[in-house]
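The chain below stands alone and is given in structure tokens; this is the form predicted alone.
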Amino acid sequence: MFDKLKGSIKDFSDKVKETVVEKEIKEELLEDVLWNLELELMQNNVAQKVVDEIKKDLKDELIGKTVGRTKVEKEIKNSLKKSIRKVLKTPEYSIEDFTDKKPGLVLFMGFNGSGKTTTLAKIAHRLKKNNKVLLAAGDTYRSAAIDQLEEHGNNLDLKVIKHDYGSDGAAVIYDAKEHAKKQGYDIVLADTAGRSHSDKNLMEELDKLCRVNSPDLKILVVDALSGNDVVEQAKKYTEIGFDGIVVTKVDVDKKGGATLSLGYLTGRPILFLGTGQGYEDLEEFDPDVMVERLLS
């Protein structure tokens, strides 16, 4: 995971510590390996605005330091410790949180293909094991989403309410609320057509769903692959509101830079890293960690 951004961070600490032998590390030092920095964050997919807010930040911690040749790679590593983690949001709550509510609803939201169903299957198990968990198939559009969202919950053992393909999604998910109240269910996890951002009709119907239910957690499902669009992506989302971020296919993703953007941009936290297709390879998110394996 990460591979390139690492690969990338690496280089950017050999070039300075070639330059450095001992002395007051100046800003004409730094900037042919800031601005190959630069490039290199870029083609990773880290957005420009969160490129210059660690070159800022580098710079401020660096320059003006004296430092030996042994010590270089250490100096270099902790400034961008500091810088990455800087960017990264920490989430201030858990998704265990919500079933407090009885019944909380958590929506599940983001673009075509982002892996919505599969991501809400997976949080379903995490819940499951200490939570009564009732599914939602509010995804009335797409061509077997009901039917896929059913196996999960065969798989899973939970119960799935339904109506047909091509029904209203916000009373789906009305009526699952309802059901929940009901029998005495301590969450509902609910689906929603996936959409593009830049469908205002699809966009505005996601935001009727919202006023009429209300859910307690909304959260963006993105796609890792899909580079620097997932940040264009989520920014569009922002109009009608999200809570927390979910990020997928990380496990495949080589240059990692649009996860680093995503928090930073949009204010909001990343609470899971998809790591593959199973139920149990779902991750979560700790910022920390994260900056350990960019610079491991």
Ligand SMILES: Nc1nc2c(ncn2[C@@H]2O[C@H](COP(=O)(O)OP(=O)(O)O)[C@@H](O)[C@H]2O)c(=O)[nH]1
The other form holds:
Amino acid sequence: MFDKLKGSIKDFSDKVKETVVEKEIKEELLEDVLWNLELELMQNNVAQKVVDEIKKDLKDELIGKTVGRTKVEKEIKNSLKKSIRKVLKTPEYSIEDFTDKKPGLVLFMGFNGSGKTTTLAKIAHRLKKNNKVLLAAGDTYRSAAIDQLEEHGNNLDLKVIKHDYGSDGAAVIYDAKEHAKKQGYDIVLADTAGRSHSDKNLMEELDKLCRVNSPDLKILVVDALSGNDVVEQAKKYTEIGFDGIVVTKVDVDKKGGATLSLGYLTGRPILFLGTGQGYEDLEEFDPDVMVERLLS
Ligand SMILES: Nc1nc2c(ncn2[C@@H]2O[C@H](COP(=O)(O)OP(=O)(O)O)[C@@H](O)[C@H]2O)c(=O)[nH]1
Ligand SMILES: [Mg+2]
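Could you please show the structure of the form predicted together with this ligand, as a counterpart to the form predicted alone just displayed?
Entire complex below, previous chain first.
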């Protein structure tokens, strides 16, 4: 998944091995390799602030340290692992926790095409094994959005609450919650219309939708392919607020920097990675696994 980033870290270690002649790691010797690391991280769409943090942490960890020549690579990898791990948050909850609220309301937000509806369906597929799941067609803007959700509902054998196109998304979700309460559902998964920063009205509507329905969990869905732009996208949603992030299309994105940056810059945990278009293509995010993948 993170091939390029992995490559850059290996180069980094090799270069350090070449340049370190003494046992003590000196700042001058590291300068060149830190610069290379910075370039590589940036080319992999890791945000500047995050690059700086990783570099600073690595310097603090390594400079002045005395290591055997043969252990340099291992030492650097371990330090980098520690630095990168610090940048990623560990989710303190799982989506299953919200089924106890009977019904819990989970809202999916994000830009158009980021993968909201697909991610909602994947999570529904995951939860329905042990829970009664209701879907709410809260995206009443985009043509075919309701049909798309209904198709998922048919495939997964789950009920979908919907109104007509152009109706109020907040009302659809309200109805779904009421229906869920009456019928003993465990959880409602609600779709919303895709926002972009120019859509001021849509942002206001999303805000209203949240105030009317008080969601228990707000998930921001971002597309790894938008690269550094995901950080900008996430910023647009900080006013409304969100609790966790799903990064989609990591099967297509070979860079992986967006995932690193998002966790650090938003202060929110990444809950899942989307790894394809099928219902099973959803991976629970584990920061330790990610760090191992990056560096092994
Ligand atoms: N390869 C890949 N495609 C995805 C993934 N998630 C969503 N997609 C595709 O991205 C496109 C937009 O997804 P959709 O759920 O409609 O986005 P929405 O506009 O945010 O609801 C669809 O063609 C999806 O099949 C993923 O993890 N990997
Ligand atoms: Mg959609």
